[in-house]
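Starting off, we have a lone chain in the form predicted on its own, written out as structure tokens.
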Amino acid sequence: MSDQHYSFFGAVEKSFDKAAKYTKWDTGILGQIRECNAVYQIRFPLKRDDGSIEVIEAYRVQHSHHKTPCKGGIRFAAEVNQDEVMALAALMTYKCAIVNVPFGGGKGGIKINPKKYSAWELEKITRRYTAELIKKNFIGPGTDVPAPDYGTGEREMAWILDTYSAMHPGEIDAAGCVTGKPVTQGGVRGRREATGLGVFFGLREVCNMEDVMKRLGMTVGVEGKRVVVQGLGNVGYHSAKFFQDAGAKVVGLAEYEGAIWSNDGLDIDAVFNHRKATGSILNFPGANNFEKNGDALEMECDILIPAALENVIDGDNAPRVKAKMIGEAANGPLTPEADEIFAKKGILVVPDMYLNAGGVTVSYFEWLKNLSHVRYGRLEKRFTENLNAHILGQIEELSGKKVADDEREFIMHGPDEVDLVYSGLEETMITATHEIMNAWKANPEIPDMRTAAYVVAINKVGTSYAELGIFP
């Protein structure tokens, strides 16, 4: 680590002892909530394309255990290290909690940049690795279930599960082991676009929320709304396009090589064919560029979302931050110091923790398909449509009226697995959120919303051990 005073998990206690105060477990069983359970450091060899050997570093942290099987990525990054896997691991047993999928948190890391190896090396480290866990019974649909993380997508994920299946021959919910799965492998449709709709869902949610919104000096909706989005990649990209669709405005938007605005709104997708043609976002027609793209950050607007690295609004840009309200997509893209700033300034920050929980969820909706082994919406889809168009033909018959064919269309459709999967996570970030502002609001001494978050995480977690008689 480049600073050996700062620590990624002792931040995350940090966050964790400023909420415990909050609540009414003592000190034990909080000490028992934040430590982590098992940490899990693993050594291999890999022989490399050209003949040469090399040792590969890799963890897996299991966080909590308060509920079974615990659920986290699994990252292939140069800068990997044990501090790191625990905090990840850590953060994930909190959000698990707040949005109400009963897993323990995990996480997996292995310390490469994958860009470095051939697609045959990485199949090698991936299967190793999956191995090394199968050993020490460190992955299973029942103990723990991995899924992507950075450096790490489908691909990984089924090398994962053949490697798992093939070590477990005839384990009927082997798919059930790890998550983030091509939908041919027992995926789950809306993956990709989870953790963006999600940030939707959740700070939508909250612009509905008269109270709030007044609070802010802001009209309740989305609708309008002034958005700016650092970060293109796959969650700033579904983040932007689905606040468009819903009729905000995005002015926005940064990335590493540049950032522009445009004061009209720009066209998300627009954008993104441009970087795609052109290598980078700048020069976009009829958008601005800014001189440097942090300034993307300190434009006047109602909703900035950074939804790309860690630590990029601090102690020393925070001040000049203008946006009302600040929602982190990305995980830790705010300081503790920032934090303070915006809690002294009036701005809302909607915490990572609850806020980029879509992928989470949807992995939950994923591992309970393979567990029932069937497709959602296979069952009642035909129903529903059968239903629908008997209740609407009964409707034109006593009213003597023809319903218009887009609006029989929608009426008379039966849902597919990516409308159950969004219908999920939509009722599963509003029930966050107001369980969130519920505990914010029923004591006023709560700082902030991250730290109600927290108490809401913690008080979830507790009532488990409690319940399990861990304490007698």
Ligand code: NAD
Contents of the next structure:
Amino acid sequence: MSDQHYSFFGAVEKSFDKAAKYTKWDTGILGQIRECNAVYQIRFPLKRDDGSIEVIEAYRVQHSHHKTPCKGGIRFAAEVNQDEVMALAALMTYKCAIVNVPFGGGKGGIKINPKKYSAWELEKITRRYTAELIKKNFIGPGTDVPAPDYGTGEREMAWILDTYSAMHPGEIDAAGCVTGKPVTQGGVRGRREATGLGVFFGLREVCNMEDVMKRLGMTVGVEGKRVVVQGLGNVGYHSAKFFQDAGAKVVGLAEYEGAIWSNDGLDIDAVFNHRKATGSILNFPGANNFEKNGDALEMECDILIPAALENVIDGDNAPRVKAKMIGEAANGPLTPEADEIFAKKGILVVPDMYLNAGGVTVSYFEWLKNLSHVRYGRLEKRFTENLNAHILGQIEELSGKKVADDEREFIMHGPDEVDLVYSGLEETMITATHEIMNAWKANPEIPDMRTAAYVVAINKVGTSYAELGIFP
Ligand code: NAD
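Having gone through the form predicted on its own, I am curious about the other one (the form predicted together with nicotinamide-adenine-dinucleotide (NAD)); can you provide its structure?
Okay, now the whole complex, with that chain kicking things off.
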């Protein structure tokens, strides 16, 4: 990075201020929207497997209480710091507002490289962190609901739930204290791939906009698009997979240890399995290695999807990026300097705070499932199938013709949980894409899509505060 002391929260504030001038809110309200409402710093000891003691540094930030509970993932990474967690919490507030998820923004972080700890040590850290959150009322189905983020997944969420439930005996809604849980522990089907699927739905919608594609010099639609993805974790893997399934060509993939490319396209699952078997993405049969993993970001392509960590494209490498469109699957992958460069070059940046909202959207569905204590589709699936069978029977009888078997299966099918979750996510991402694009079109002075997204978010949070009567 060009700047060692780069502030991620500062970058979020900068983007916020850039957008605030296109809204009608006075500085007091804007200040209240912008600030972090509560920052909890935690230190606790860990007894390591070798008997030594280590002090663990952790955070939970609640950026906004304009709606409760607060919502946001927990990150395990060596680089975690207060500034980063504050920035990520703020992004959650704006993200939830844009996709109409009724939560305030929150985020958690533990400063550890999870690869350097055993499963038992990670379990102890996660459970102790949860206990610390409970002590200060920083977790609960109605107060603050964590989820997975970089370095965490279903396993950690199950530990959090178990710790919370053990300390809240008889709390009937306890399962709603955390989302991203395994399905057997109250998770919802479709959560695992939700962020990547949301990235795909959002970018597909932009690719279907004729005027935008014309401006960028691309054809309409996803099919045939050349895509590069950085990060083959939860978000990157699923984003790449959904693009591949829709007929796009994933020509470049970057991981921590290196990056590869192939003009013929890379098979995502094959690369994933190769990495699992060899411990590295490099030397994938039929593909070429890049010299450095960062080189993949500068590859000739239509859509670049950074899906690893923040600040990977800055003022230094942005001028060398050749993509026509950048989909921010990670949180904060571009610095404000990179933003300015892309705006000048006419490269469209589809911003993180709405594009990666699939995770929180489906987390919302999971939370609703937990509070209603019933699986989606359980009540209507059979009824819908019976009704559809009856309608089909009537059509066949009246027309004297038979419907083809594959069509019959499609028409008869009553919704499973995953169908409803995907459909709710698709609707959410399409609506949000149009809302942001319309805000942008409504004011030609708004310089880019990120600023338009902030304008939408600020207006919604501002209205919410105003309607709460906090600012009479
Ligand atoms: P993950 O831990 O599952 O995967 C991240 C991957 O990035 C890992 O495989 C890691 O090795 C790789 N990586 C790290 N540094 C890299 C580098 N320099 N070059 C290439 N690859 C690198 O994490 P995730 O959950 O997929 O999160 C990725 C990003 O998406 C984060 O910014 C996170 O905040 C954001 N996000 C995640 C979710 C979610 O639901 N998990 C939701 C919204 C946003």
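On a predicted model such as this, the values are computed, not experimentally measured, just so you know. For the two forms, the rigid core is made up of the largest set of C-alpha atoms that agree within 1.5 Å on superposition. Numbering follows the first chain given and starts at 1.
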Open item on the list: Quick check: His390 between these two forms - does its CA shift reach 2 Å or more after fitting the rigid core?
Closed with: no
- [ ] Look at Gln185 and decide if its Cα position differs by 2 Å or more between these two forms after superposing on the rigid core.
- [x] no
- [ ] Once the core is aligned, please say if the CA of Ser372 is shifted by at least 2 angstroms between these two forms.
- [x] no
